[in-house]
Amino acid sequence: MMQLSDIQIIEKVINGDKSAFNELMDRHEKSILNFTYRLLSSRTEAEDITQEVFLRAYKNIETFESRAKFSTWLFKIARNLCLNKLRHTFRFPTFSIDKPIRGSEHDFQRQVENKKQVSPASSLLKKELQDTVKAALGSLPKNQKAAVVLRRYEDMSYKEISTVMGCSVSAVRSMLNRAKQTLKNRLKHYAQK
């Protein structure tokens, strides 16, 4: 049985088969969720934004132009919603009452236990490196961070990134080069090990 393309499914949705949109969600939800999580660093916020992305896509499906890839359109919506969320969070920061206080003897971890046996030292080093990379990525300007996430984690071409971000391919190259230099400088301590 041949699988329908995104464009064919969109045509079905526009022609009244509203349930066909579920197939589009099944295809793209994971990548949109991963993208939003990498930009927002909060699973709950990423899930909320991902739902909003698909809600907006569903409401505006008739405005989709079939010249572009549907996934690129979704990433563009996701990027805009994430940037709006980050701007709002920066202006109106919130604090969690559930977050453990550092240094307290009653700290708790919210993570799934890793069943693989790894030495505590290597586990600690790996966690330290992950935290450092995450912090370095998080410290990049919003557009550079988005470009890096789209390129590195979503494996998008420069052209696709330029479409998502609404800028030229040369601007994408420039953003990625600046981000690469910044990350290289911030992570040089680990590169020497």
Second form
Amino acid sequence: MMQLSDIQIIEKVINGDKSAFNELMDRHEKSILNFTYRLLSSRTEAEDITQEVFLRAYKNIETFESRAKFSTWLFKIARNLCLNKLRHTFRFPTFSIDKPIRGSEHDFQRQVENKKQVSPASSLLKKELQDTVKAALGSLPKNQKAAVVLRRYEDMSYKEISTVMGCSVSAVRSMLNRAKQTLKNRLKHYAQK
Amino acid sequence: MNCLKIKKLLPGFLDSELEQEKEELVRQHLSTCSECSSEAKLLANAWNLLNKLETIKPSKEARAEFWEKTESEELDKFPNVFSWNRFLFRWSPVMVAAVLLVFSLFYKDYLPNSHDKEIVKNIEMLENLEILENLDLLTDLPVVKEESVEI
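Right, and the form predicted in complex with its partner chain of this protein, after the form predicted on its own?
Below is the whole assembly, all chains and molecules, this chain first.
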């Protein structure tokens, strides 16, 4: 059976077949979730934002213009929500009373992590590498980070990224150039191997 | 092209986002310059390291929660049922155009044309003349009044 395109599924949803929206979610939920996760570095927040993205898409599906790709539209919503979230977090940082401050003597998580030192060296190295890559990505400015994630993990062209980010192709090129230089400098130690 | 310029083009080159001409220039340069070649390798390796990040999967609970929210927020109002809001949103430009068309067809006789404007102008002029005629400027002036008394 021939697979329906996103646009055809959207038509079905608009015509009353709400369950067809499940198909759209099956196709794009994972990408959006990982995009938001990489921007926010928190699974819970990423899940909340992903749900909000699909709620907004569902609510406004009739305003979707079929000239654009549905995935691009979703990424655009996701990017805006993530930036709002990051701005809000920056302005109003929250601290958990349950979670100990990293590095303090009550940082049990750290103590548990230290116990992991007895685990195989390769596993530790892998964890260390993951943390370094995560930190390198996290060190990028918000927009550069979004551009990198769209390019690296979603394999979007510069043109598509510019649509999601609402900027010119040359701005995307410049953002990615700077981001790649930063990543190269921060990951030099591993990249030389 | 010198090494500095080539290094600026490397990120775009690695993404295959350069124009064909520039891409060929970079390719040729890399085949002869070991410094730029190792820089390109470093950039590519750092970029590939991003693969090491974990990928997460959406949970089934999240999907169930999504549909619960759509129902609680009463979003579930797609077609089958006629919606005035949707109707007005879709057809408002057409309705505005139709109203303007009807207005212009039926009321065009009532709108002032150049002939009407000419008549109005003449009436105004006549009215002004009448006012001027009725004004007895000489007698109203105080100086004239005094003179007339002396006479």
